[in-house]
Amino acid sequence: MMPGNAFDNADLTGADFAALASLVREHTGIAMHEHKRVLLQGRLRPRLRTLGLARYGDYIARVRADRAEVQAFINLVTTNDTAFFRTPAVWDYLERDFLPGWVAQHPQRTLRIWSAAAASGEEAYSLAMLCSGFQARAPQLTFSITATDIDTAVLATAATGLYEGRTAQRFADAHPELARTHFTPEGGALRARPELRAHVRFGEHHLLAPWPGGAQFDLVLLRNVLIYFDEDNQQRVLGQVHAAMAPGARLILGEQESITRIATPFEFEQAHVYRIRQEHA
């Protein structure tokens, strides 16, 4: 292994960055531009040190030759930024508009929700808490939540339902009743109770690939994901998501995302919310 101080002085060259950006796009669909060079270097440097590799070029060769390293690479280069009940306007819409309307129209059906790019699971568990609370007003509601991500490391964390540090503290401060009802304290951490975890199924899925279950979801949350793709891959992702949505379903996007400028099967309904265009229904 290289001495620590010698490796720490190694920088990511332009050629190596271009090769790594190409691998990122190949394996994740994410477009990584030049201004991300320092970020990429910082994420990969500890991995090179762990593997005892002297140069970024050596790591590029390792990813190309070793299928087992590809998943580690994916886990390192993807961004996972989430929180419980992130963007209050989204949750207000779901509670006041979407859920009442959906239950009225489908009193005998199970609501099927997809939390795409679920990261460490806060969004999926927020959905489970929201729907569980709504059942007090509409006991006929049944629901299931599928939460997926390309990063297997964060999915493993999500499946445990254990949250600590700032994430747990912010949630407990903002929603103390929900934290008491749906989570169990473990030291300074919070763990989702089994009855909450039972509503959520976590699994690995690449957003550029077809959803294997066909058109089934009534609600899809695809938030703060499209910003990492170029326009071609944005269209591909949205096409795959559309194919997984049931008639009348709704798509929720992130605060900084708009798809009105590109050709998609969706049309704007209100802030963050899109519906399937009539000709694509």
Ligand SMILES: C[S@@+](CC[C@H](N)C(=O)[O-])C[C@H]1O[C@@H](n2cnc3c(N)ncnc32)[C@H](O)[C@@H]1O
Second form
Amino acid sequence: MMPGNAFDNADLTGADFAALASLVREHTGIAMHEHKRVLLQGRLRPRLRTLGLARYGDYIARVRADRAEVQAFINLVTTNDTAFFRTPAVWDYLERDFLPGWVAQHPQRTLRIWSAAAASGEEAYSLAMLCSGFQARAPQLTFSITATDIDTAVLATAATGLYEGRTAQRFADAHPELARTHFTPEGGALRARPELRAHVRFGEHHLLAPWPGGAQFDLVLLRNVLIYFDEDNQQRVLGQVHAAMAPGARLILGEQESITRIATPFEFEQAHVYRIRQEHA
Ligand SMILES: C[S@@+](CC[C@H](N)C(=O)[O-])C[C@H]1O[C@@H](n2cnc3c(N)ncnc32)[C@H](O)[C@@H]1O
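Structure of the form predicted together with the named molecule, given the form predicted alone:
Entire complex below, previous chain first.
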């Protein structure tokens, strides 16, 4: 172990930051700029301490040499903020526009939804609650939800369906009826009921890799993740997502994300909502 306060003196130098930013890009596609240096240092410092490493240079060597450390590194450098029913306008669109239209056009088919960059699963469970509720109006609706992320730690949380603290409190305050119907209280926390969890399949997936299931999704939520990529990788991610979408599918992006200035297979339909351009359908 290192003596005394050696760790507290370890500041991330410009060269170490550059090496780490390059590893972040290599393993996640995320572009990490200089203004994130303090953030990165704050996230990695406890890991150096756990590993008994005094210098970021030692940690860089460790990530380069040890595949198991790569996943721990990925889990630390990703930002996983999310919420149930994030951006209400999106959920209004899905309930009032997308679902009625889709059910009318596909009375016999299972709706396949992808929560890409699902973080701790709030978005995927929100989708499951929305679709379950919609079944009261349209019992013929069947649906499946695939939820993926590159961060295995948040995926493990998502699979448990256990939410505590602010995220659970905000959800219960905003949607008390849904919280009662689909969750059971556990101490101060809320756990998704097994029937809700059964609608969602969680898995690991890197958005820069091809989706292994082919062009299968009718609805993709790719929210608040493109902002972390530079334009090249945004285009690559959107290319992979496009290849995973069925004809007529819709893509939903986050509030801060506009893709109209870059060349993609998508065109703007309405706020947050994109469809596949005719020539790419
Ligand atoms: C800010 S969260 C967004 C969560 C959710 N989509 C939402 O809007 O509430 C971004 C998520 O993207 C994931 N992510 C970052 N890079 C990724 C990549 N290359 N492939 C898959 N997921 C990635 C992170 O792990 C994180 O959980």
